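A lone chain, given as structure tokens: the form predicted alone.
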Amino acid sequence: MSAEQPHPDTELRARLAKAEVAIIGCGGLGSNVAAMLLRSGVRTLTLVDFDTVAKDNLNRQLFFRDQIGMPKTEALADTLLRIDPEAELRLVDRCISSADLVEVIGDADVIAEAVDGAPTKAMILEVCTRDLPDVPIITVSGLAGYDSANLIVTEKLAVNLYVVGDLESDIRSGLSLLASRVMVAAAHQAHAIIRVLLDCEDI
């Protein structure tokens, strides 16, 4: 590569640096998705969560013992700023509803749905597909247990709607959440977001 040609990584990161991503839910999925996006070049993130860091979540979430009891958004922001001190982070430390979801998402180019509760997940998908049809949303369904990681895939369900997971496994069936499989799903979700931001046709 000649001295006049910019490195491909420089061009890639420059494109991603212009993007904004809203991450709703900062637990096992959201915290790891945020870190992967930031490390890949996405510099502007909206972090949404109402919960605090708990000891029994440290097995799969990107938090540490000295952050137990902190709001997840604040703890995650502290960690992300250690990765990139110039990251632009907007923290929403409250429970969101259908009435304020659009306002919370703001000018995000992509939405990462990373919540646990089925009713909240359904509300997010309903509001986003109805009121923000032009904003891609990547959701997750099926990451529990210790079945093969190869069953976790990314599929396009509709225009601007993508789902990550095996579409079957559920903690409500008594399955555990293991860091390995959660991280596989988080990586799928982060990579799908990156491909959407880079205008890839096949996510």
Contents of the next structure:
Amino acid sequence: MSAEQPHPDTELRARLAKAEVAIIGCGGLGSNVAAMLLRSGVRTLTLVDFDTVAKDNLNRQLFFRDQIGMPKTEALADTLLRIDPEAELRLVDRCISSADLVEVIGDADVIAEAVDGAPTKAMILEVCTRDLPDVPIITVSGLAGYDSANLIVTEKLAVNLYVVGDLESDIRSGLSLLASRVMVAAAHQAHAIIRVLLDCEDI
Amino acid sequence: MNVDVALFASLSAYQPDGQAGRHARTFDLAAGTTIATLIAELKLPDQARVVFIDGRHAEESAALHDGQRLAIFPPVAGG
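Rather than the form predicted alone that you just supplied, could I have the structure of the form predicted in complex with its partner chain?
To see the whole picture, the full complex is given below, headed by that same chain.
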């Protein structure tokens, strides 16, 4: 490679640096996805969560003991700014609904669905695939329990919808959320977002 | 009319052939059949789900048309 040509990785990083990602839910998935995106070069994130950090979040979510009681968005922003002080973070510290979801997402290039409950997941997918048909959304479904991490995959489900998970493992079945399996799903989700932003055909 | 129907995750057990698997099965339906009608005929459980026709969002009140592919996806909890 000649000295005049930029390194391919530099070009890819530049594309990621211009991207905006909306992360809905800052728990086990969202907090870790945010950190992985930032470390990969995505600089602009919208962080959405209504909840505060609790002690029992610390087994899998990117929070610390001294953040217990803080709004998750603020606690996560503090951590992310320690990684990259120049990151552009927009915090939405409230419960979102189908009525204001599109407004909250704003001009994001990609949406990460990272909430807990199935009805809320369905609401987000419903609104985003209906009202934002050209904005890719990466959802996660099926990450609980002790089953093999190799069952967690990423696949395209609809024109602008990608799903990460084994599609089956449900916390309502009594399965616990293990940091290792949650992190596998979060890494799949973050990587799918990166590949979508880089226009990769096979996510 | 013929419509391909793919039921994901736990819903695959409701395919008429009783076989697991997300692959689509072809249904021979009466003209004018809606998604909601088909869901009722398949006796799908009342749970959170998202519906797509040919990869795009669809309302359950929508009528199906010959050659379309219907996909129904039920997200599960955990995040």
